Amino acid sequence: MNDQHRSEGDINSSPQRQAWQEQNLDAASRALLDADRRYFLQQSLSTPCLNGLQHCKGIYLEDLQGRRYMDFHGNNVHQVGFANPKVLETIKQQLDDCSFCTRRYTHQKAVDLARKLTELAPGDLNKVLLCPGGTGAVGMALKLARVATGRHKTISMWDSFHGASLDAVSVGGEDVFRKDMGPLLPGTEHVPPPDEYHCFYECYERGGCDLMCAKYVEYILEKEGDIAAVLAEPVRSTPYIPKPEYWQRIRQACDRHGALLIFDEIPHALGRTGKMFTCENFDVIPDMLVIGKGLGGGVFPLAALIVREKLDVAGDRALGHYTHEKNPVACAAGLAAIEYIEEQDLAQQAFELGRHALETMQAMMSRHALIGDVRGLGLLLGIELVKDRSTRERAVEEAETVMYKALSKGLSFKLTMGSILTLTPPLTISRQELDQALAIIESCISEVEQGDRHVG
């Protein structure tokens, strides 16, 4: 398997996964996986599946054998935890009141959700479009950028993920989605991401980050002259955490050259980074903000495009027109999730727990040569494993072993870029549970360093 295929997550066809399944799954679990494989198309990262679930609640998943796992993956939908009582109660009530809103009509819950989003969003991001998923919301943003600017070119980043549809993979930068797909959208320029640890421009060999990656974006904006938008995740899920000056510089460059700045915050908005919106960590207001995943309360697929009021310029055409655009049950779930985040002050909790986790991870790094770097913003955390700190060579096999060892000890997380333990727990997690999870990771790293590659 090409290591580039590991950028978005751990692969589903590795020998280590097969070994873990052989040692941990009973006959009933295997039967379910066989049935799943029989009826679903196989695809990288997804099917064949790892295991089967029968329950989820709070920070935990429960498989068919009754084993519980702290979920530090969650597809990033679980800001308020799984089966959040407030969200479920609201959904049940809404199903009785009004279960669907057909096209050409609106519903009070949809209006309430749109109003709430505009109240929360920074600056003059005062207009909203809803749709069932983040990929669709990215598509709407791309179309609106074309209408608003009269241009079609974009700048986005290699290794980025913006969804799996053809337009989204065109602006995305991951080989596993783009390879051999034939013609993609024209005019989609790509630049290296602001990954200081593996900087394409080798800034770490020049004494530290000098924003060369931001300068290159500026250079393209100037030379092309007709870029419609810069589209990016303000923080990549690995995570790559750029300096605030990076986005401030690109914001200024977009303004100079008439390009829009679109932030894809689908995985992280609504509190994960210690702020309600990720861009607030950088003191930068984009022209468009795309959110999703956690917006549905960990139950419903729901996403939103939030834009500056001056971009309400496409009234003569359809940007989305999705069947479930204003689904009252989904909107009720979204409102309940946001209310719960505010009532429990989960963004502040993410900030405080994230700071504690980062300190713990830094202490782990001092004890383990396998850890090359640790980073985090709120409860978006990453531990990068390397074969050698001086060369920064990715420890891909070692990271996969750590992941499956942790799974056997009751902790689930994903790998990104092959070697980064990416940790995104529910924002409802307690400090004790967070410490328990980090202790599991450290014990697994210790075992690997000592030569134990057993994953069962």
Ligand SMILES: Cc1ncc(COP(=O)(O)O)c(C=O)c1O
The other form holds:
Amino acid sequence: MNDQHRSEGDINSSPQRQAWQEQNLDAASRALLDADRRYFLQQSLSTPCLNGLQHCKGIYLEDLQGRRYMDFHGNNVHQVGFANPKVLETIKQQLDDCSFCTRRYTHQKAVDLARKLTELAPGDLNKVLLCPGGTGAVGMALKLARVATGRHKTISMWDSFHGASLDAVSVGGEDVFRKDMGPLLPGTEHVPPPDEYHCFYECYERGGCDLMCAKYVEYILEKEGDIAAVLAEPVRSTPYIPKPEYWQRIRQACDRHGALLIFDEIPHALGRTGKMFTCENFDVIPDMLVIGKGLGGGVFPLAALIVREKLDVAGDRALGHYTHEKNPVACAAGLAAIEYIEEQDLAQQAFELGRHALETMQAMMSRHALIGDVRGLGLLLGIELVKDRSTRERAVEEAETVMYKALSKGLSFKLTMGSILTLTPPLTISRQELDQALAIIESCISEVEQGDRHVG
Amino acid sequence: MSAENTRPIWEQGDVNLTAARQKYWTENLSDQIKDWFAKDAKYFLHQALSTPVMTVLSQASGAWIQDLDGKRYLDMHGNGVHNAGFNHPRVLEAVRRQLDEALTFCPRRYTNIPAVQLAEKLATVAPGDLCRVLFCPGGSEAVEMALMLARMVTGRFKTISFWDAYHGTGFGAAAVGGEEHFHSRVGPLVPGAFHVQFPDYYRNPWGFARKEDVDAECLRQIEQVLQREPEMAALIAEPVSAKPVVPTREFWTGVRALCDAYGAMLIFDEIIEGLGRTGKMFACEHYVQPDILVLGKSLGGGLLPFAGIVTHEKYNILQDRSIGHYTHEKNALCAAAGLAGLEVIETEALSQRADELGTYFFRALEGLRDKQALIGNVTGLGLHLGIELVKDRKTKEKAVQEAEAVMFSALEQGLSFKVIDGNVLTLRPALTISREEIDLAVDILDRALEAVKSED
Ligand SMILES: Cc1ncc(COP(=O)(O)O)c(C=O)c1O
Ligand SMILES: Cc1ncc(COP(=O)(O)O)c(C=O)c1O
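Next up, the form predicted in complex with the named molecule, please; the one we just looked at was the form predicted alone.
What follows is the entire complex, opening with the chain shown before.
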């Protein structure tokens, strides 16, 4: 299997997965997986699935055999934990009150949510549009950028993911979605993402990041002259955490060349990075902010496009014409999740726990040669495994083995780029639970370093 | 606004920028509604088909919606989610039960029983050997999945679809759609989308009165494209158009044969028409079997966003790819709502009800046509009906202002429906509607037509 396929996540056809399943699944779990496999179209990142679940509650997944796993992935919907009682209670109340609103009408909850988002979002990000999925919200942003600028070209990043539709795949940079798909949207330029550890421009040979990657974006903006928008995740899930100057420089270049800056914060907005919005870590305000995932309270599909006041220029068009644009239950769930994040001060919690986790991971790195790099911003954390620290060669098989070992010890997380343990716990996690999870990872790494490849 | 320069923007629905709409707002919005209405306009991006909205809702239940002042409207639009009626007690109960189970969201590398059950159910009820399912939150994304699957299966990318069709808002779905509203001012869409005319037996540019002639012309257009562009990936259409035009069986048999001859896949978008609306579980059962069936809207039980595709076993070929990679692919709450909605449709025999009441409604509308000269044509299948208003039955000149006036008059009398193409009143009530409610709708339409006639 080509390693490029692994940028979005661990794939479901590895020998380690098979071994894990053979040792851990009972007949009932297998029967469910077989049924899943029988009825769903198979794809490299979902069906055939890893396991079946019967509950997702708090920070835990529980499988059909009653085993619980701390979930450090959660598809990033679980800022407030799964089945958050406040969110569930709000949903039940809203079901009693009004369960759907057709889109030519509005509903108080939709308006309340829109107002809340504009209050929270920095600067004059004051206008909102809702839809169920993040992919749709990215599409709405691209459409608005075209209407507002009268241009159509974009700059986005290799290895990025912005959704699975033809438009989102066009701006995304992963071959598992793009390869053999035929012609996509025209005018989508791609650049290497900022990644000091594996810098495409080899800045590590020159003593670290010298913003060559930002300069290349500036270069394209200038050469093309008619770029509608730069679209990127301010921090990749991987995580790649650029310097603030990276975004500041691109922000200025966008302004100079009349391009809009769109941040896709679908997985990380609403507290994960230690701030309500990721962009606040960089002192940069985009023209459009796309959020989703956790916005639905970890229950509902819900996403939002939040844009600057001056971009309210498509009153005679349809940017998003989504059936669930004003779903009151979804909006109530979103409001409850945001209130919970505020009441519990989860952004601050993410900041503090994130710092603590990073320190722990740094200490782990000093003990384990397999760890090439550790990174984090709030509770968006990554441990990169390498075969050799000097060549930085990705330790793909080792990472996969660590992942399945951890699963057997009650911890679930995802791999990105094949070799990065990507850790995004619910923000409601306690320090003790976090320590416990990191200890599990360390023990799995130790085992692998000692040549123990057993994943049961 | 003159009829000429606004014509195209009516295709998908009545727009919110007209003088009649202004007048309705001035005369009908209470202070309390105005307040929320103004906030909606302040916080949401404006679009021609949503914000500024019609009014503010407080409830949706059965075949009815209710505004903030407690005024009730029999809803003949419902965005198509209400096949089982809004807020159906059994769907609500299933959703509540699922919330109590603490299994709502399920990360997509795992599976769960409700998701598999819904897939199994669809595989069972879908016609022929359509048995492989993939889910996502919205219909628009499901259309994209169908297009991407067709690309993968055929190794081609071009499509044929129909002018005036709506298939969703993403750039891929918008490209196969045939509406100015979603095409112009947004720059290049996904390439390779060819468009032809959908049959219209009442109004066609050739002046044909016989269905065979219309069918022959439309088939000729398709074949003409296929002869010049034989590498066609798919033809995508609603089996019955939104207007609705109900094509003959011969038309779809002809299309099916052309698709087979050229190796193009046939995709039916039954997001509106599936799940009972046309008097059969799936609209294609009136015609031919597609290669991919796209479902949505009522698949979420009228509460949750949920959509998906159902296809043949032989197209299960994407093991190392991802065409649908949506966060909520395996959302157990959405699946539980969809399953309950399907059970309601089955146990309450709603397809059969749509067939019987559709015939009853259709006859009543034909009776109205005999009385009201404004009605040029009555069409439809099951509870998917439309009446076309004309200034003159001979010239068939569209009665655009009259249609809008009828819509607002009906709204004032408690009947809500959507106008498409400028002059077609589309009537798609909940399939749970009663005979008495249909009588009420017909009475209101009668009075509204009478009032508009005397205004002229
Ligand atoms: C950065 C980013 N953008 C967009 C999306 C797409 O969101 P959705 O799955 O809700 O369509 C995702 C989901 O994984 C994401 O991580
Ligand atoms: C025929 C058809 N296809 C696709 C869609 C898009 O569905 P959604 O709004 O769920 O994205 C719609 C919705 O109006 C539709 O009517």
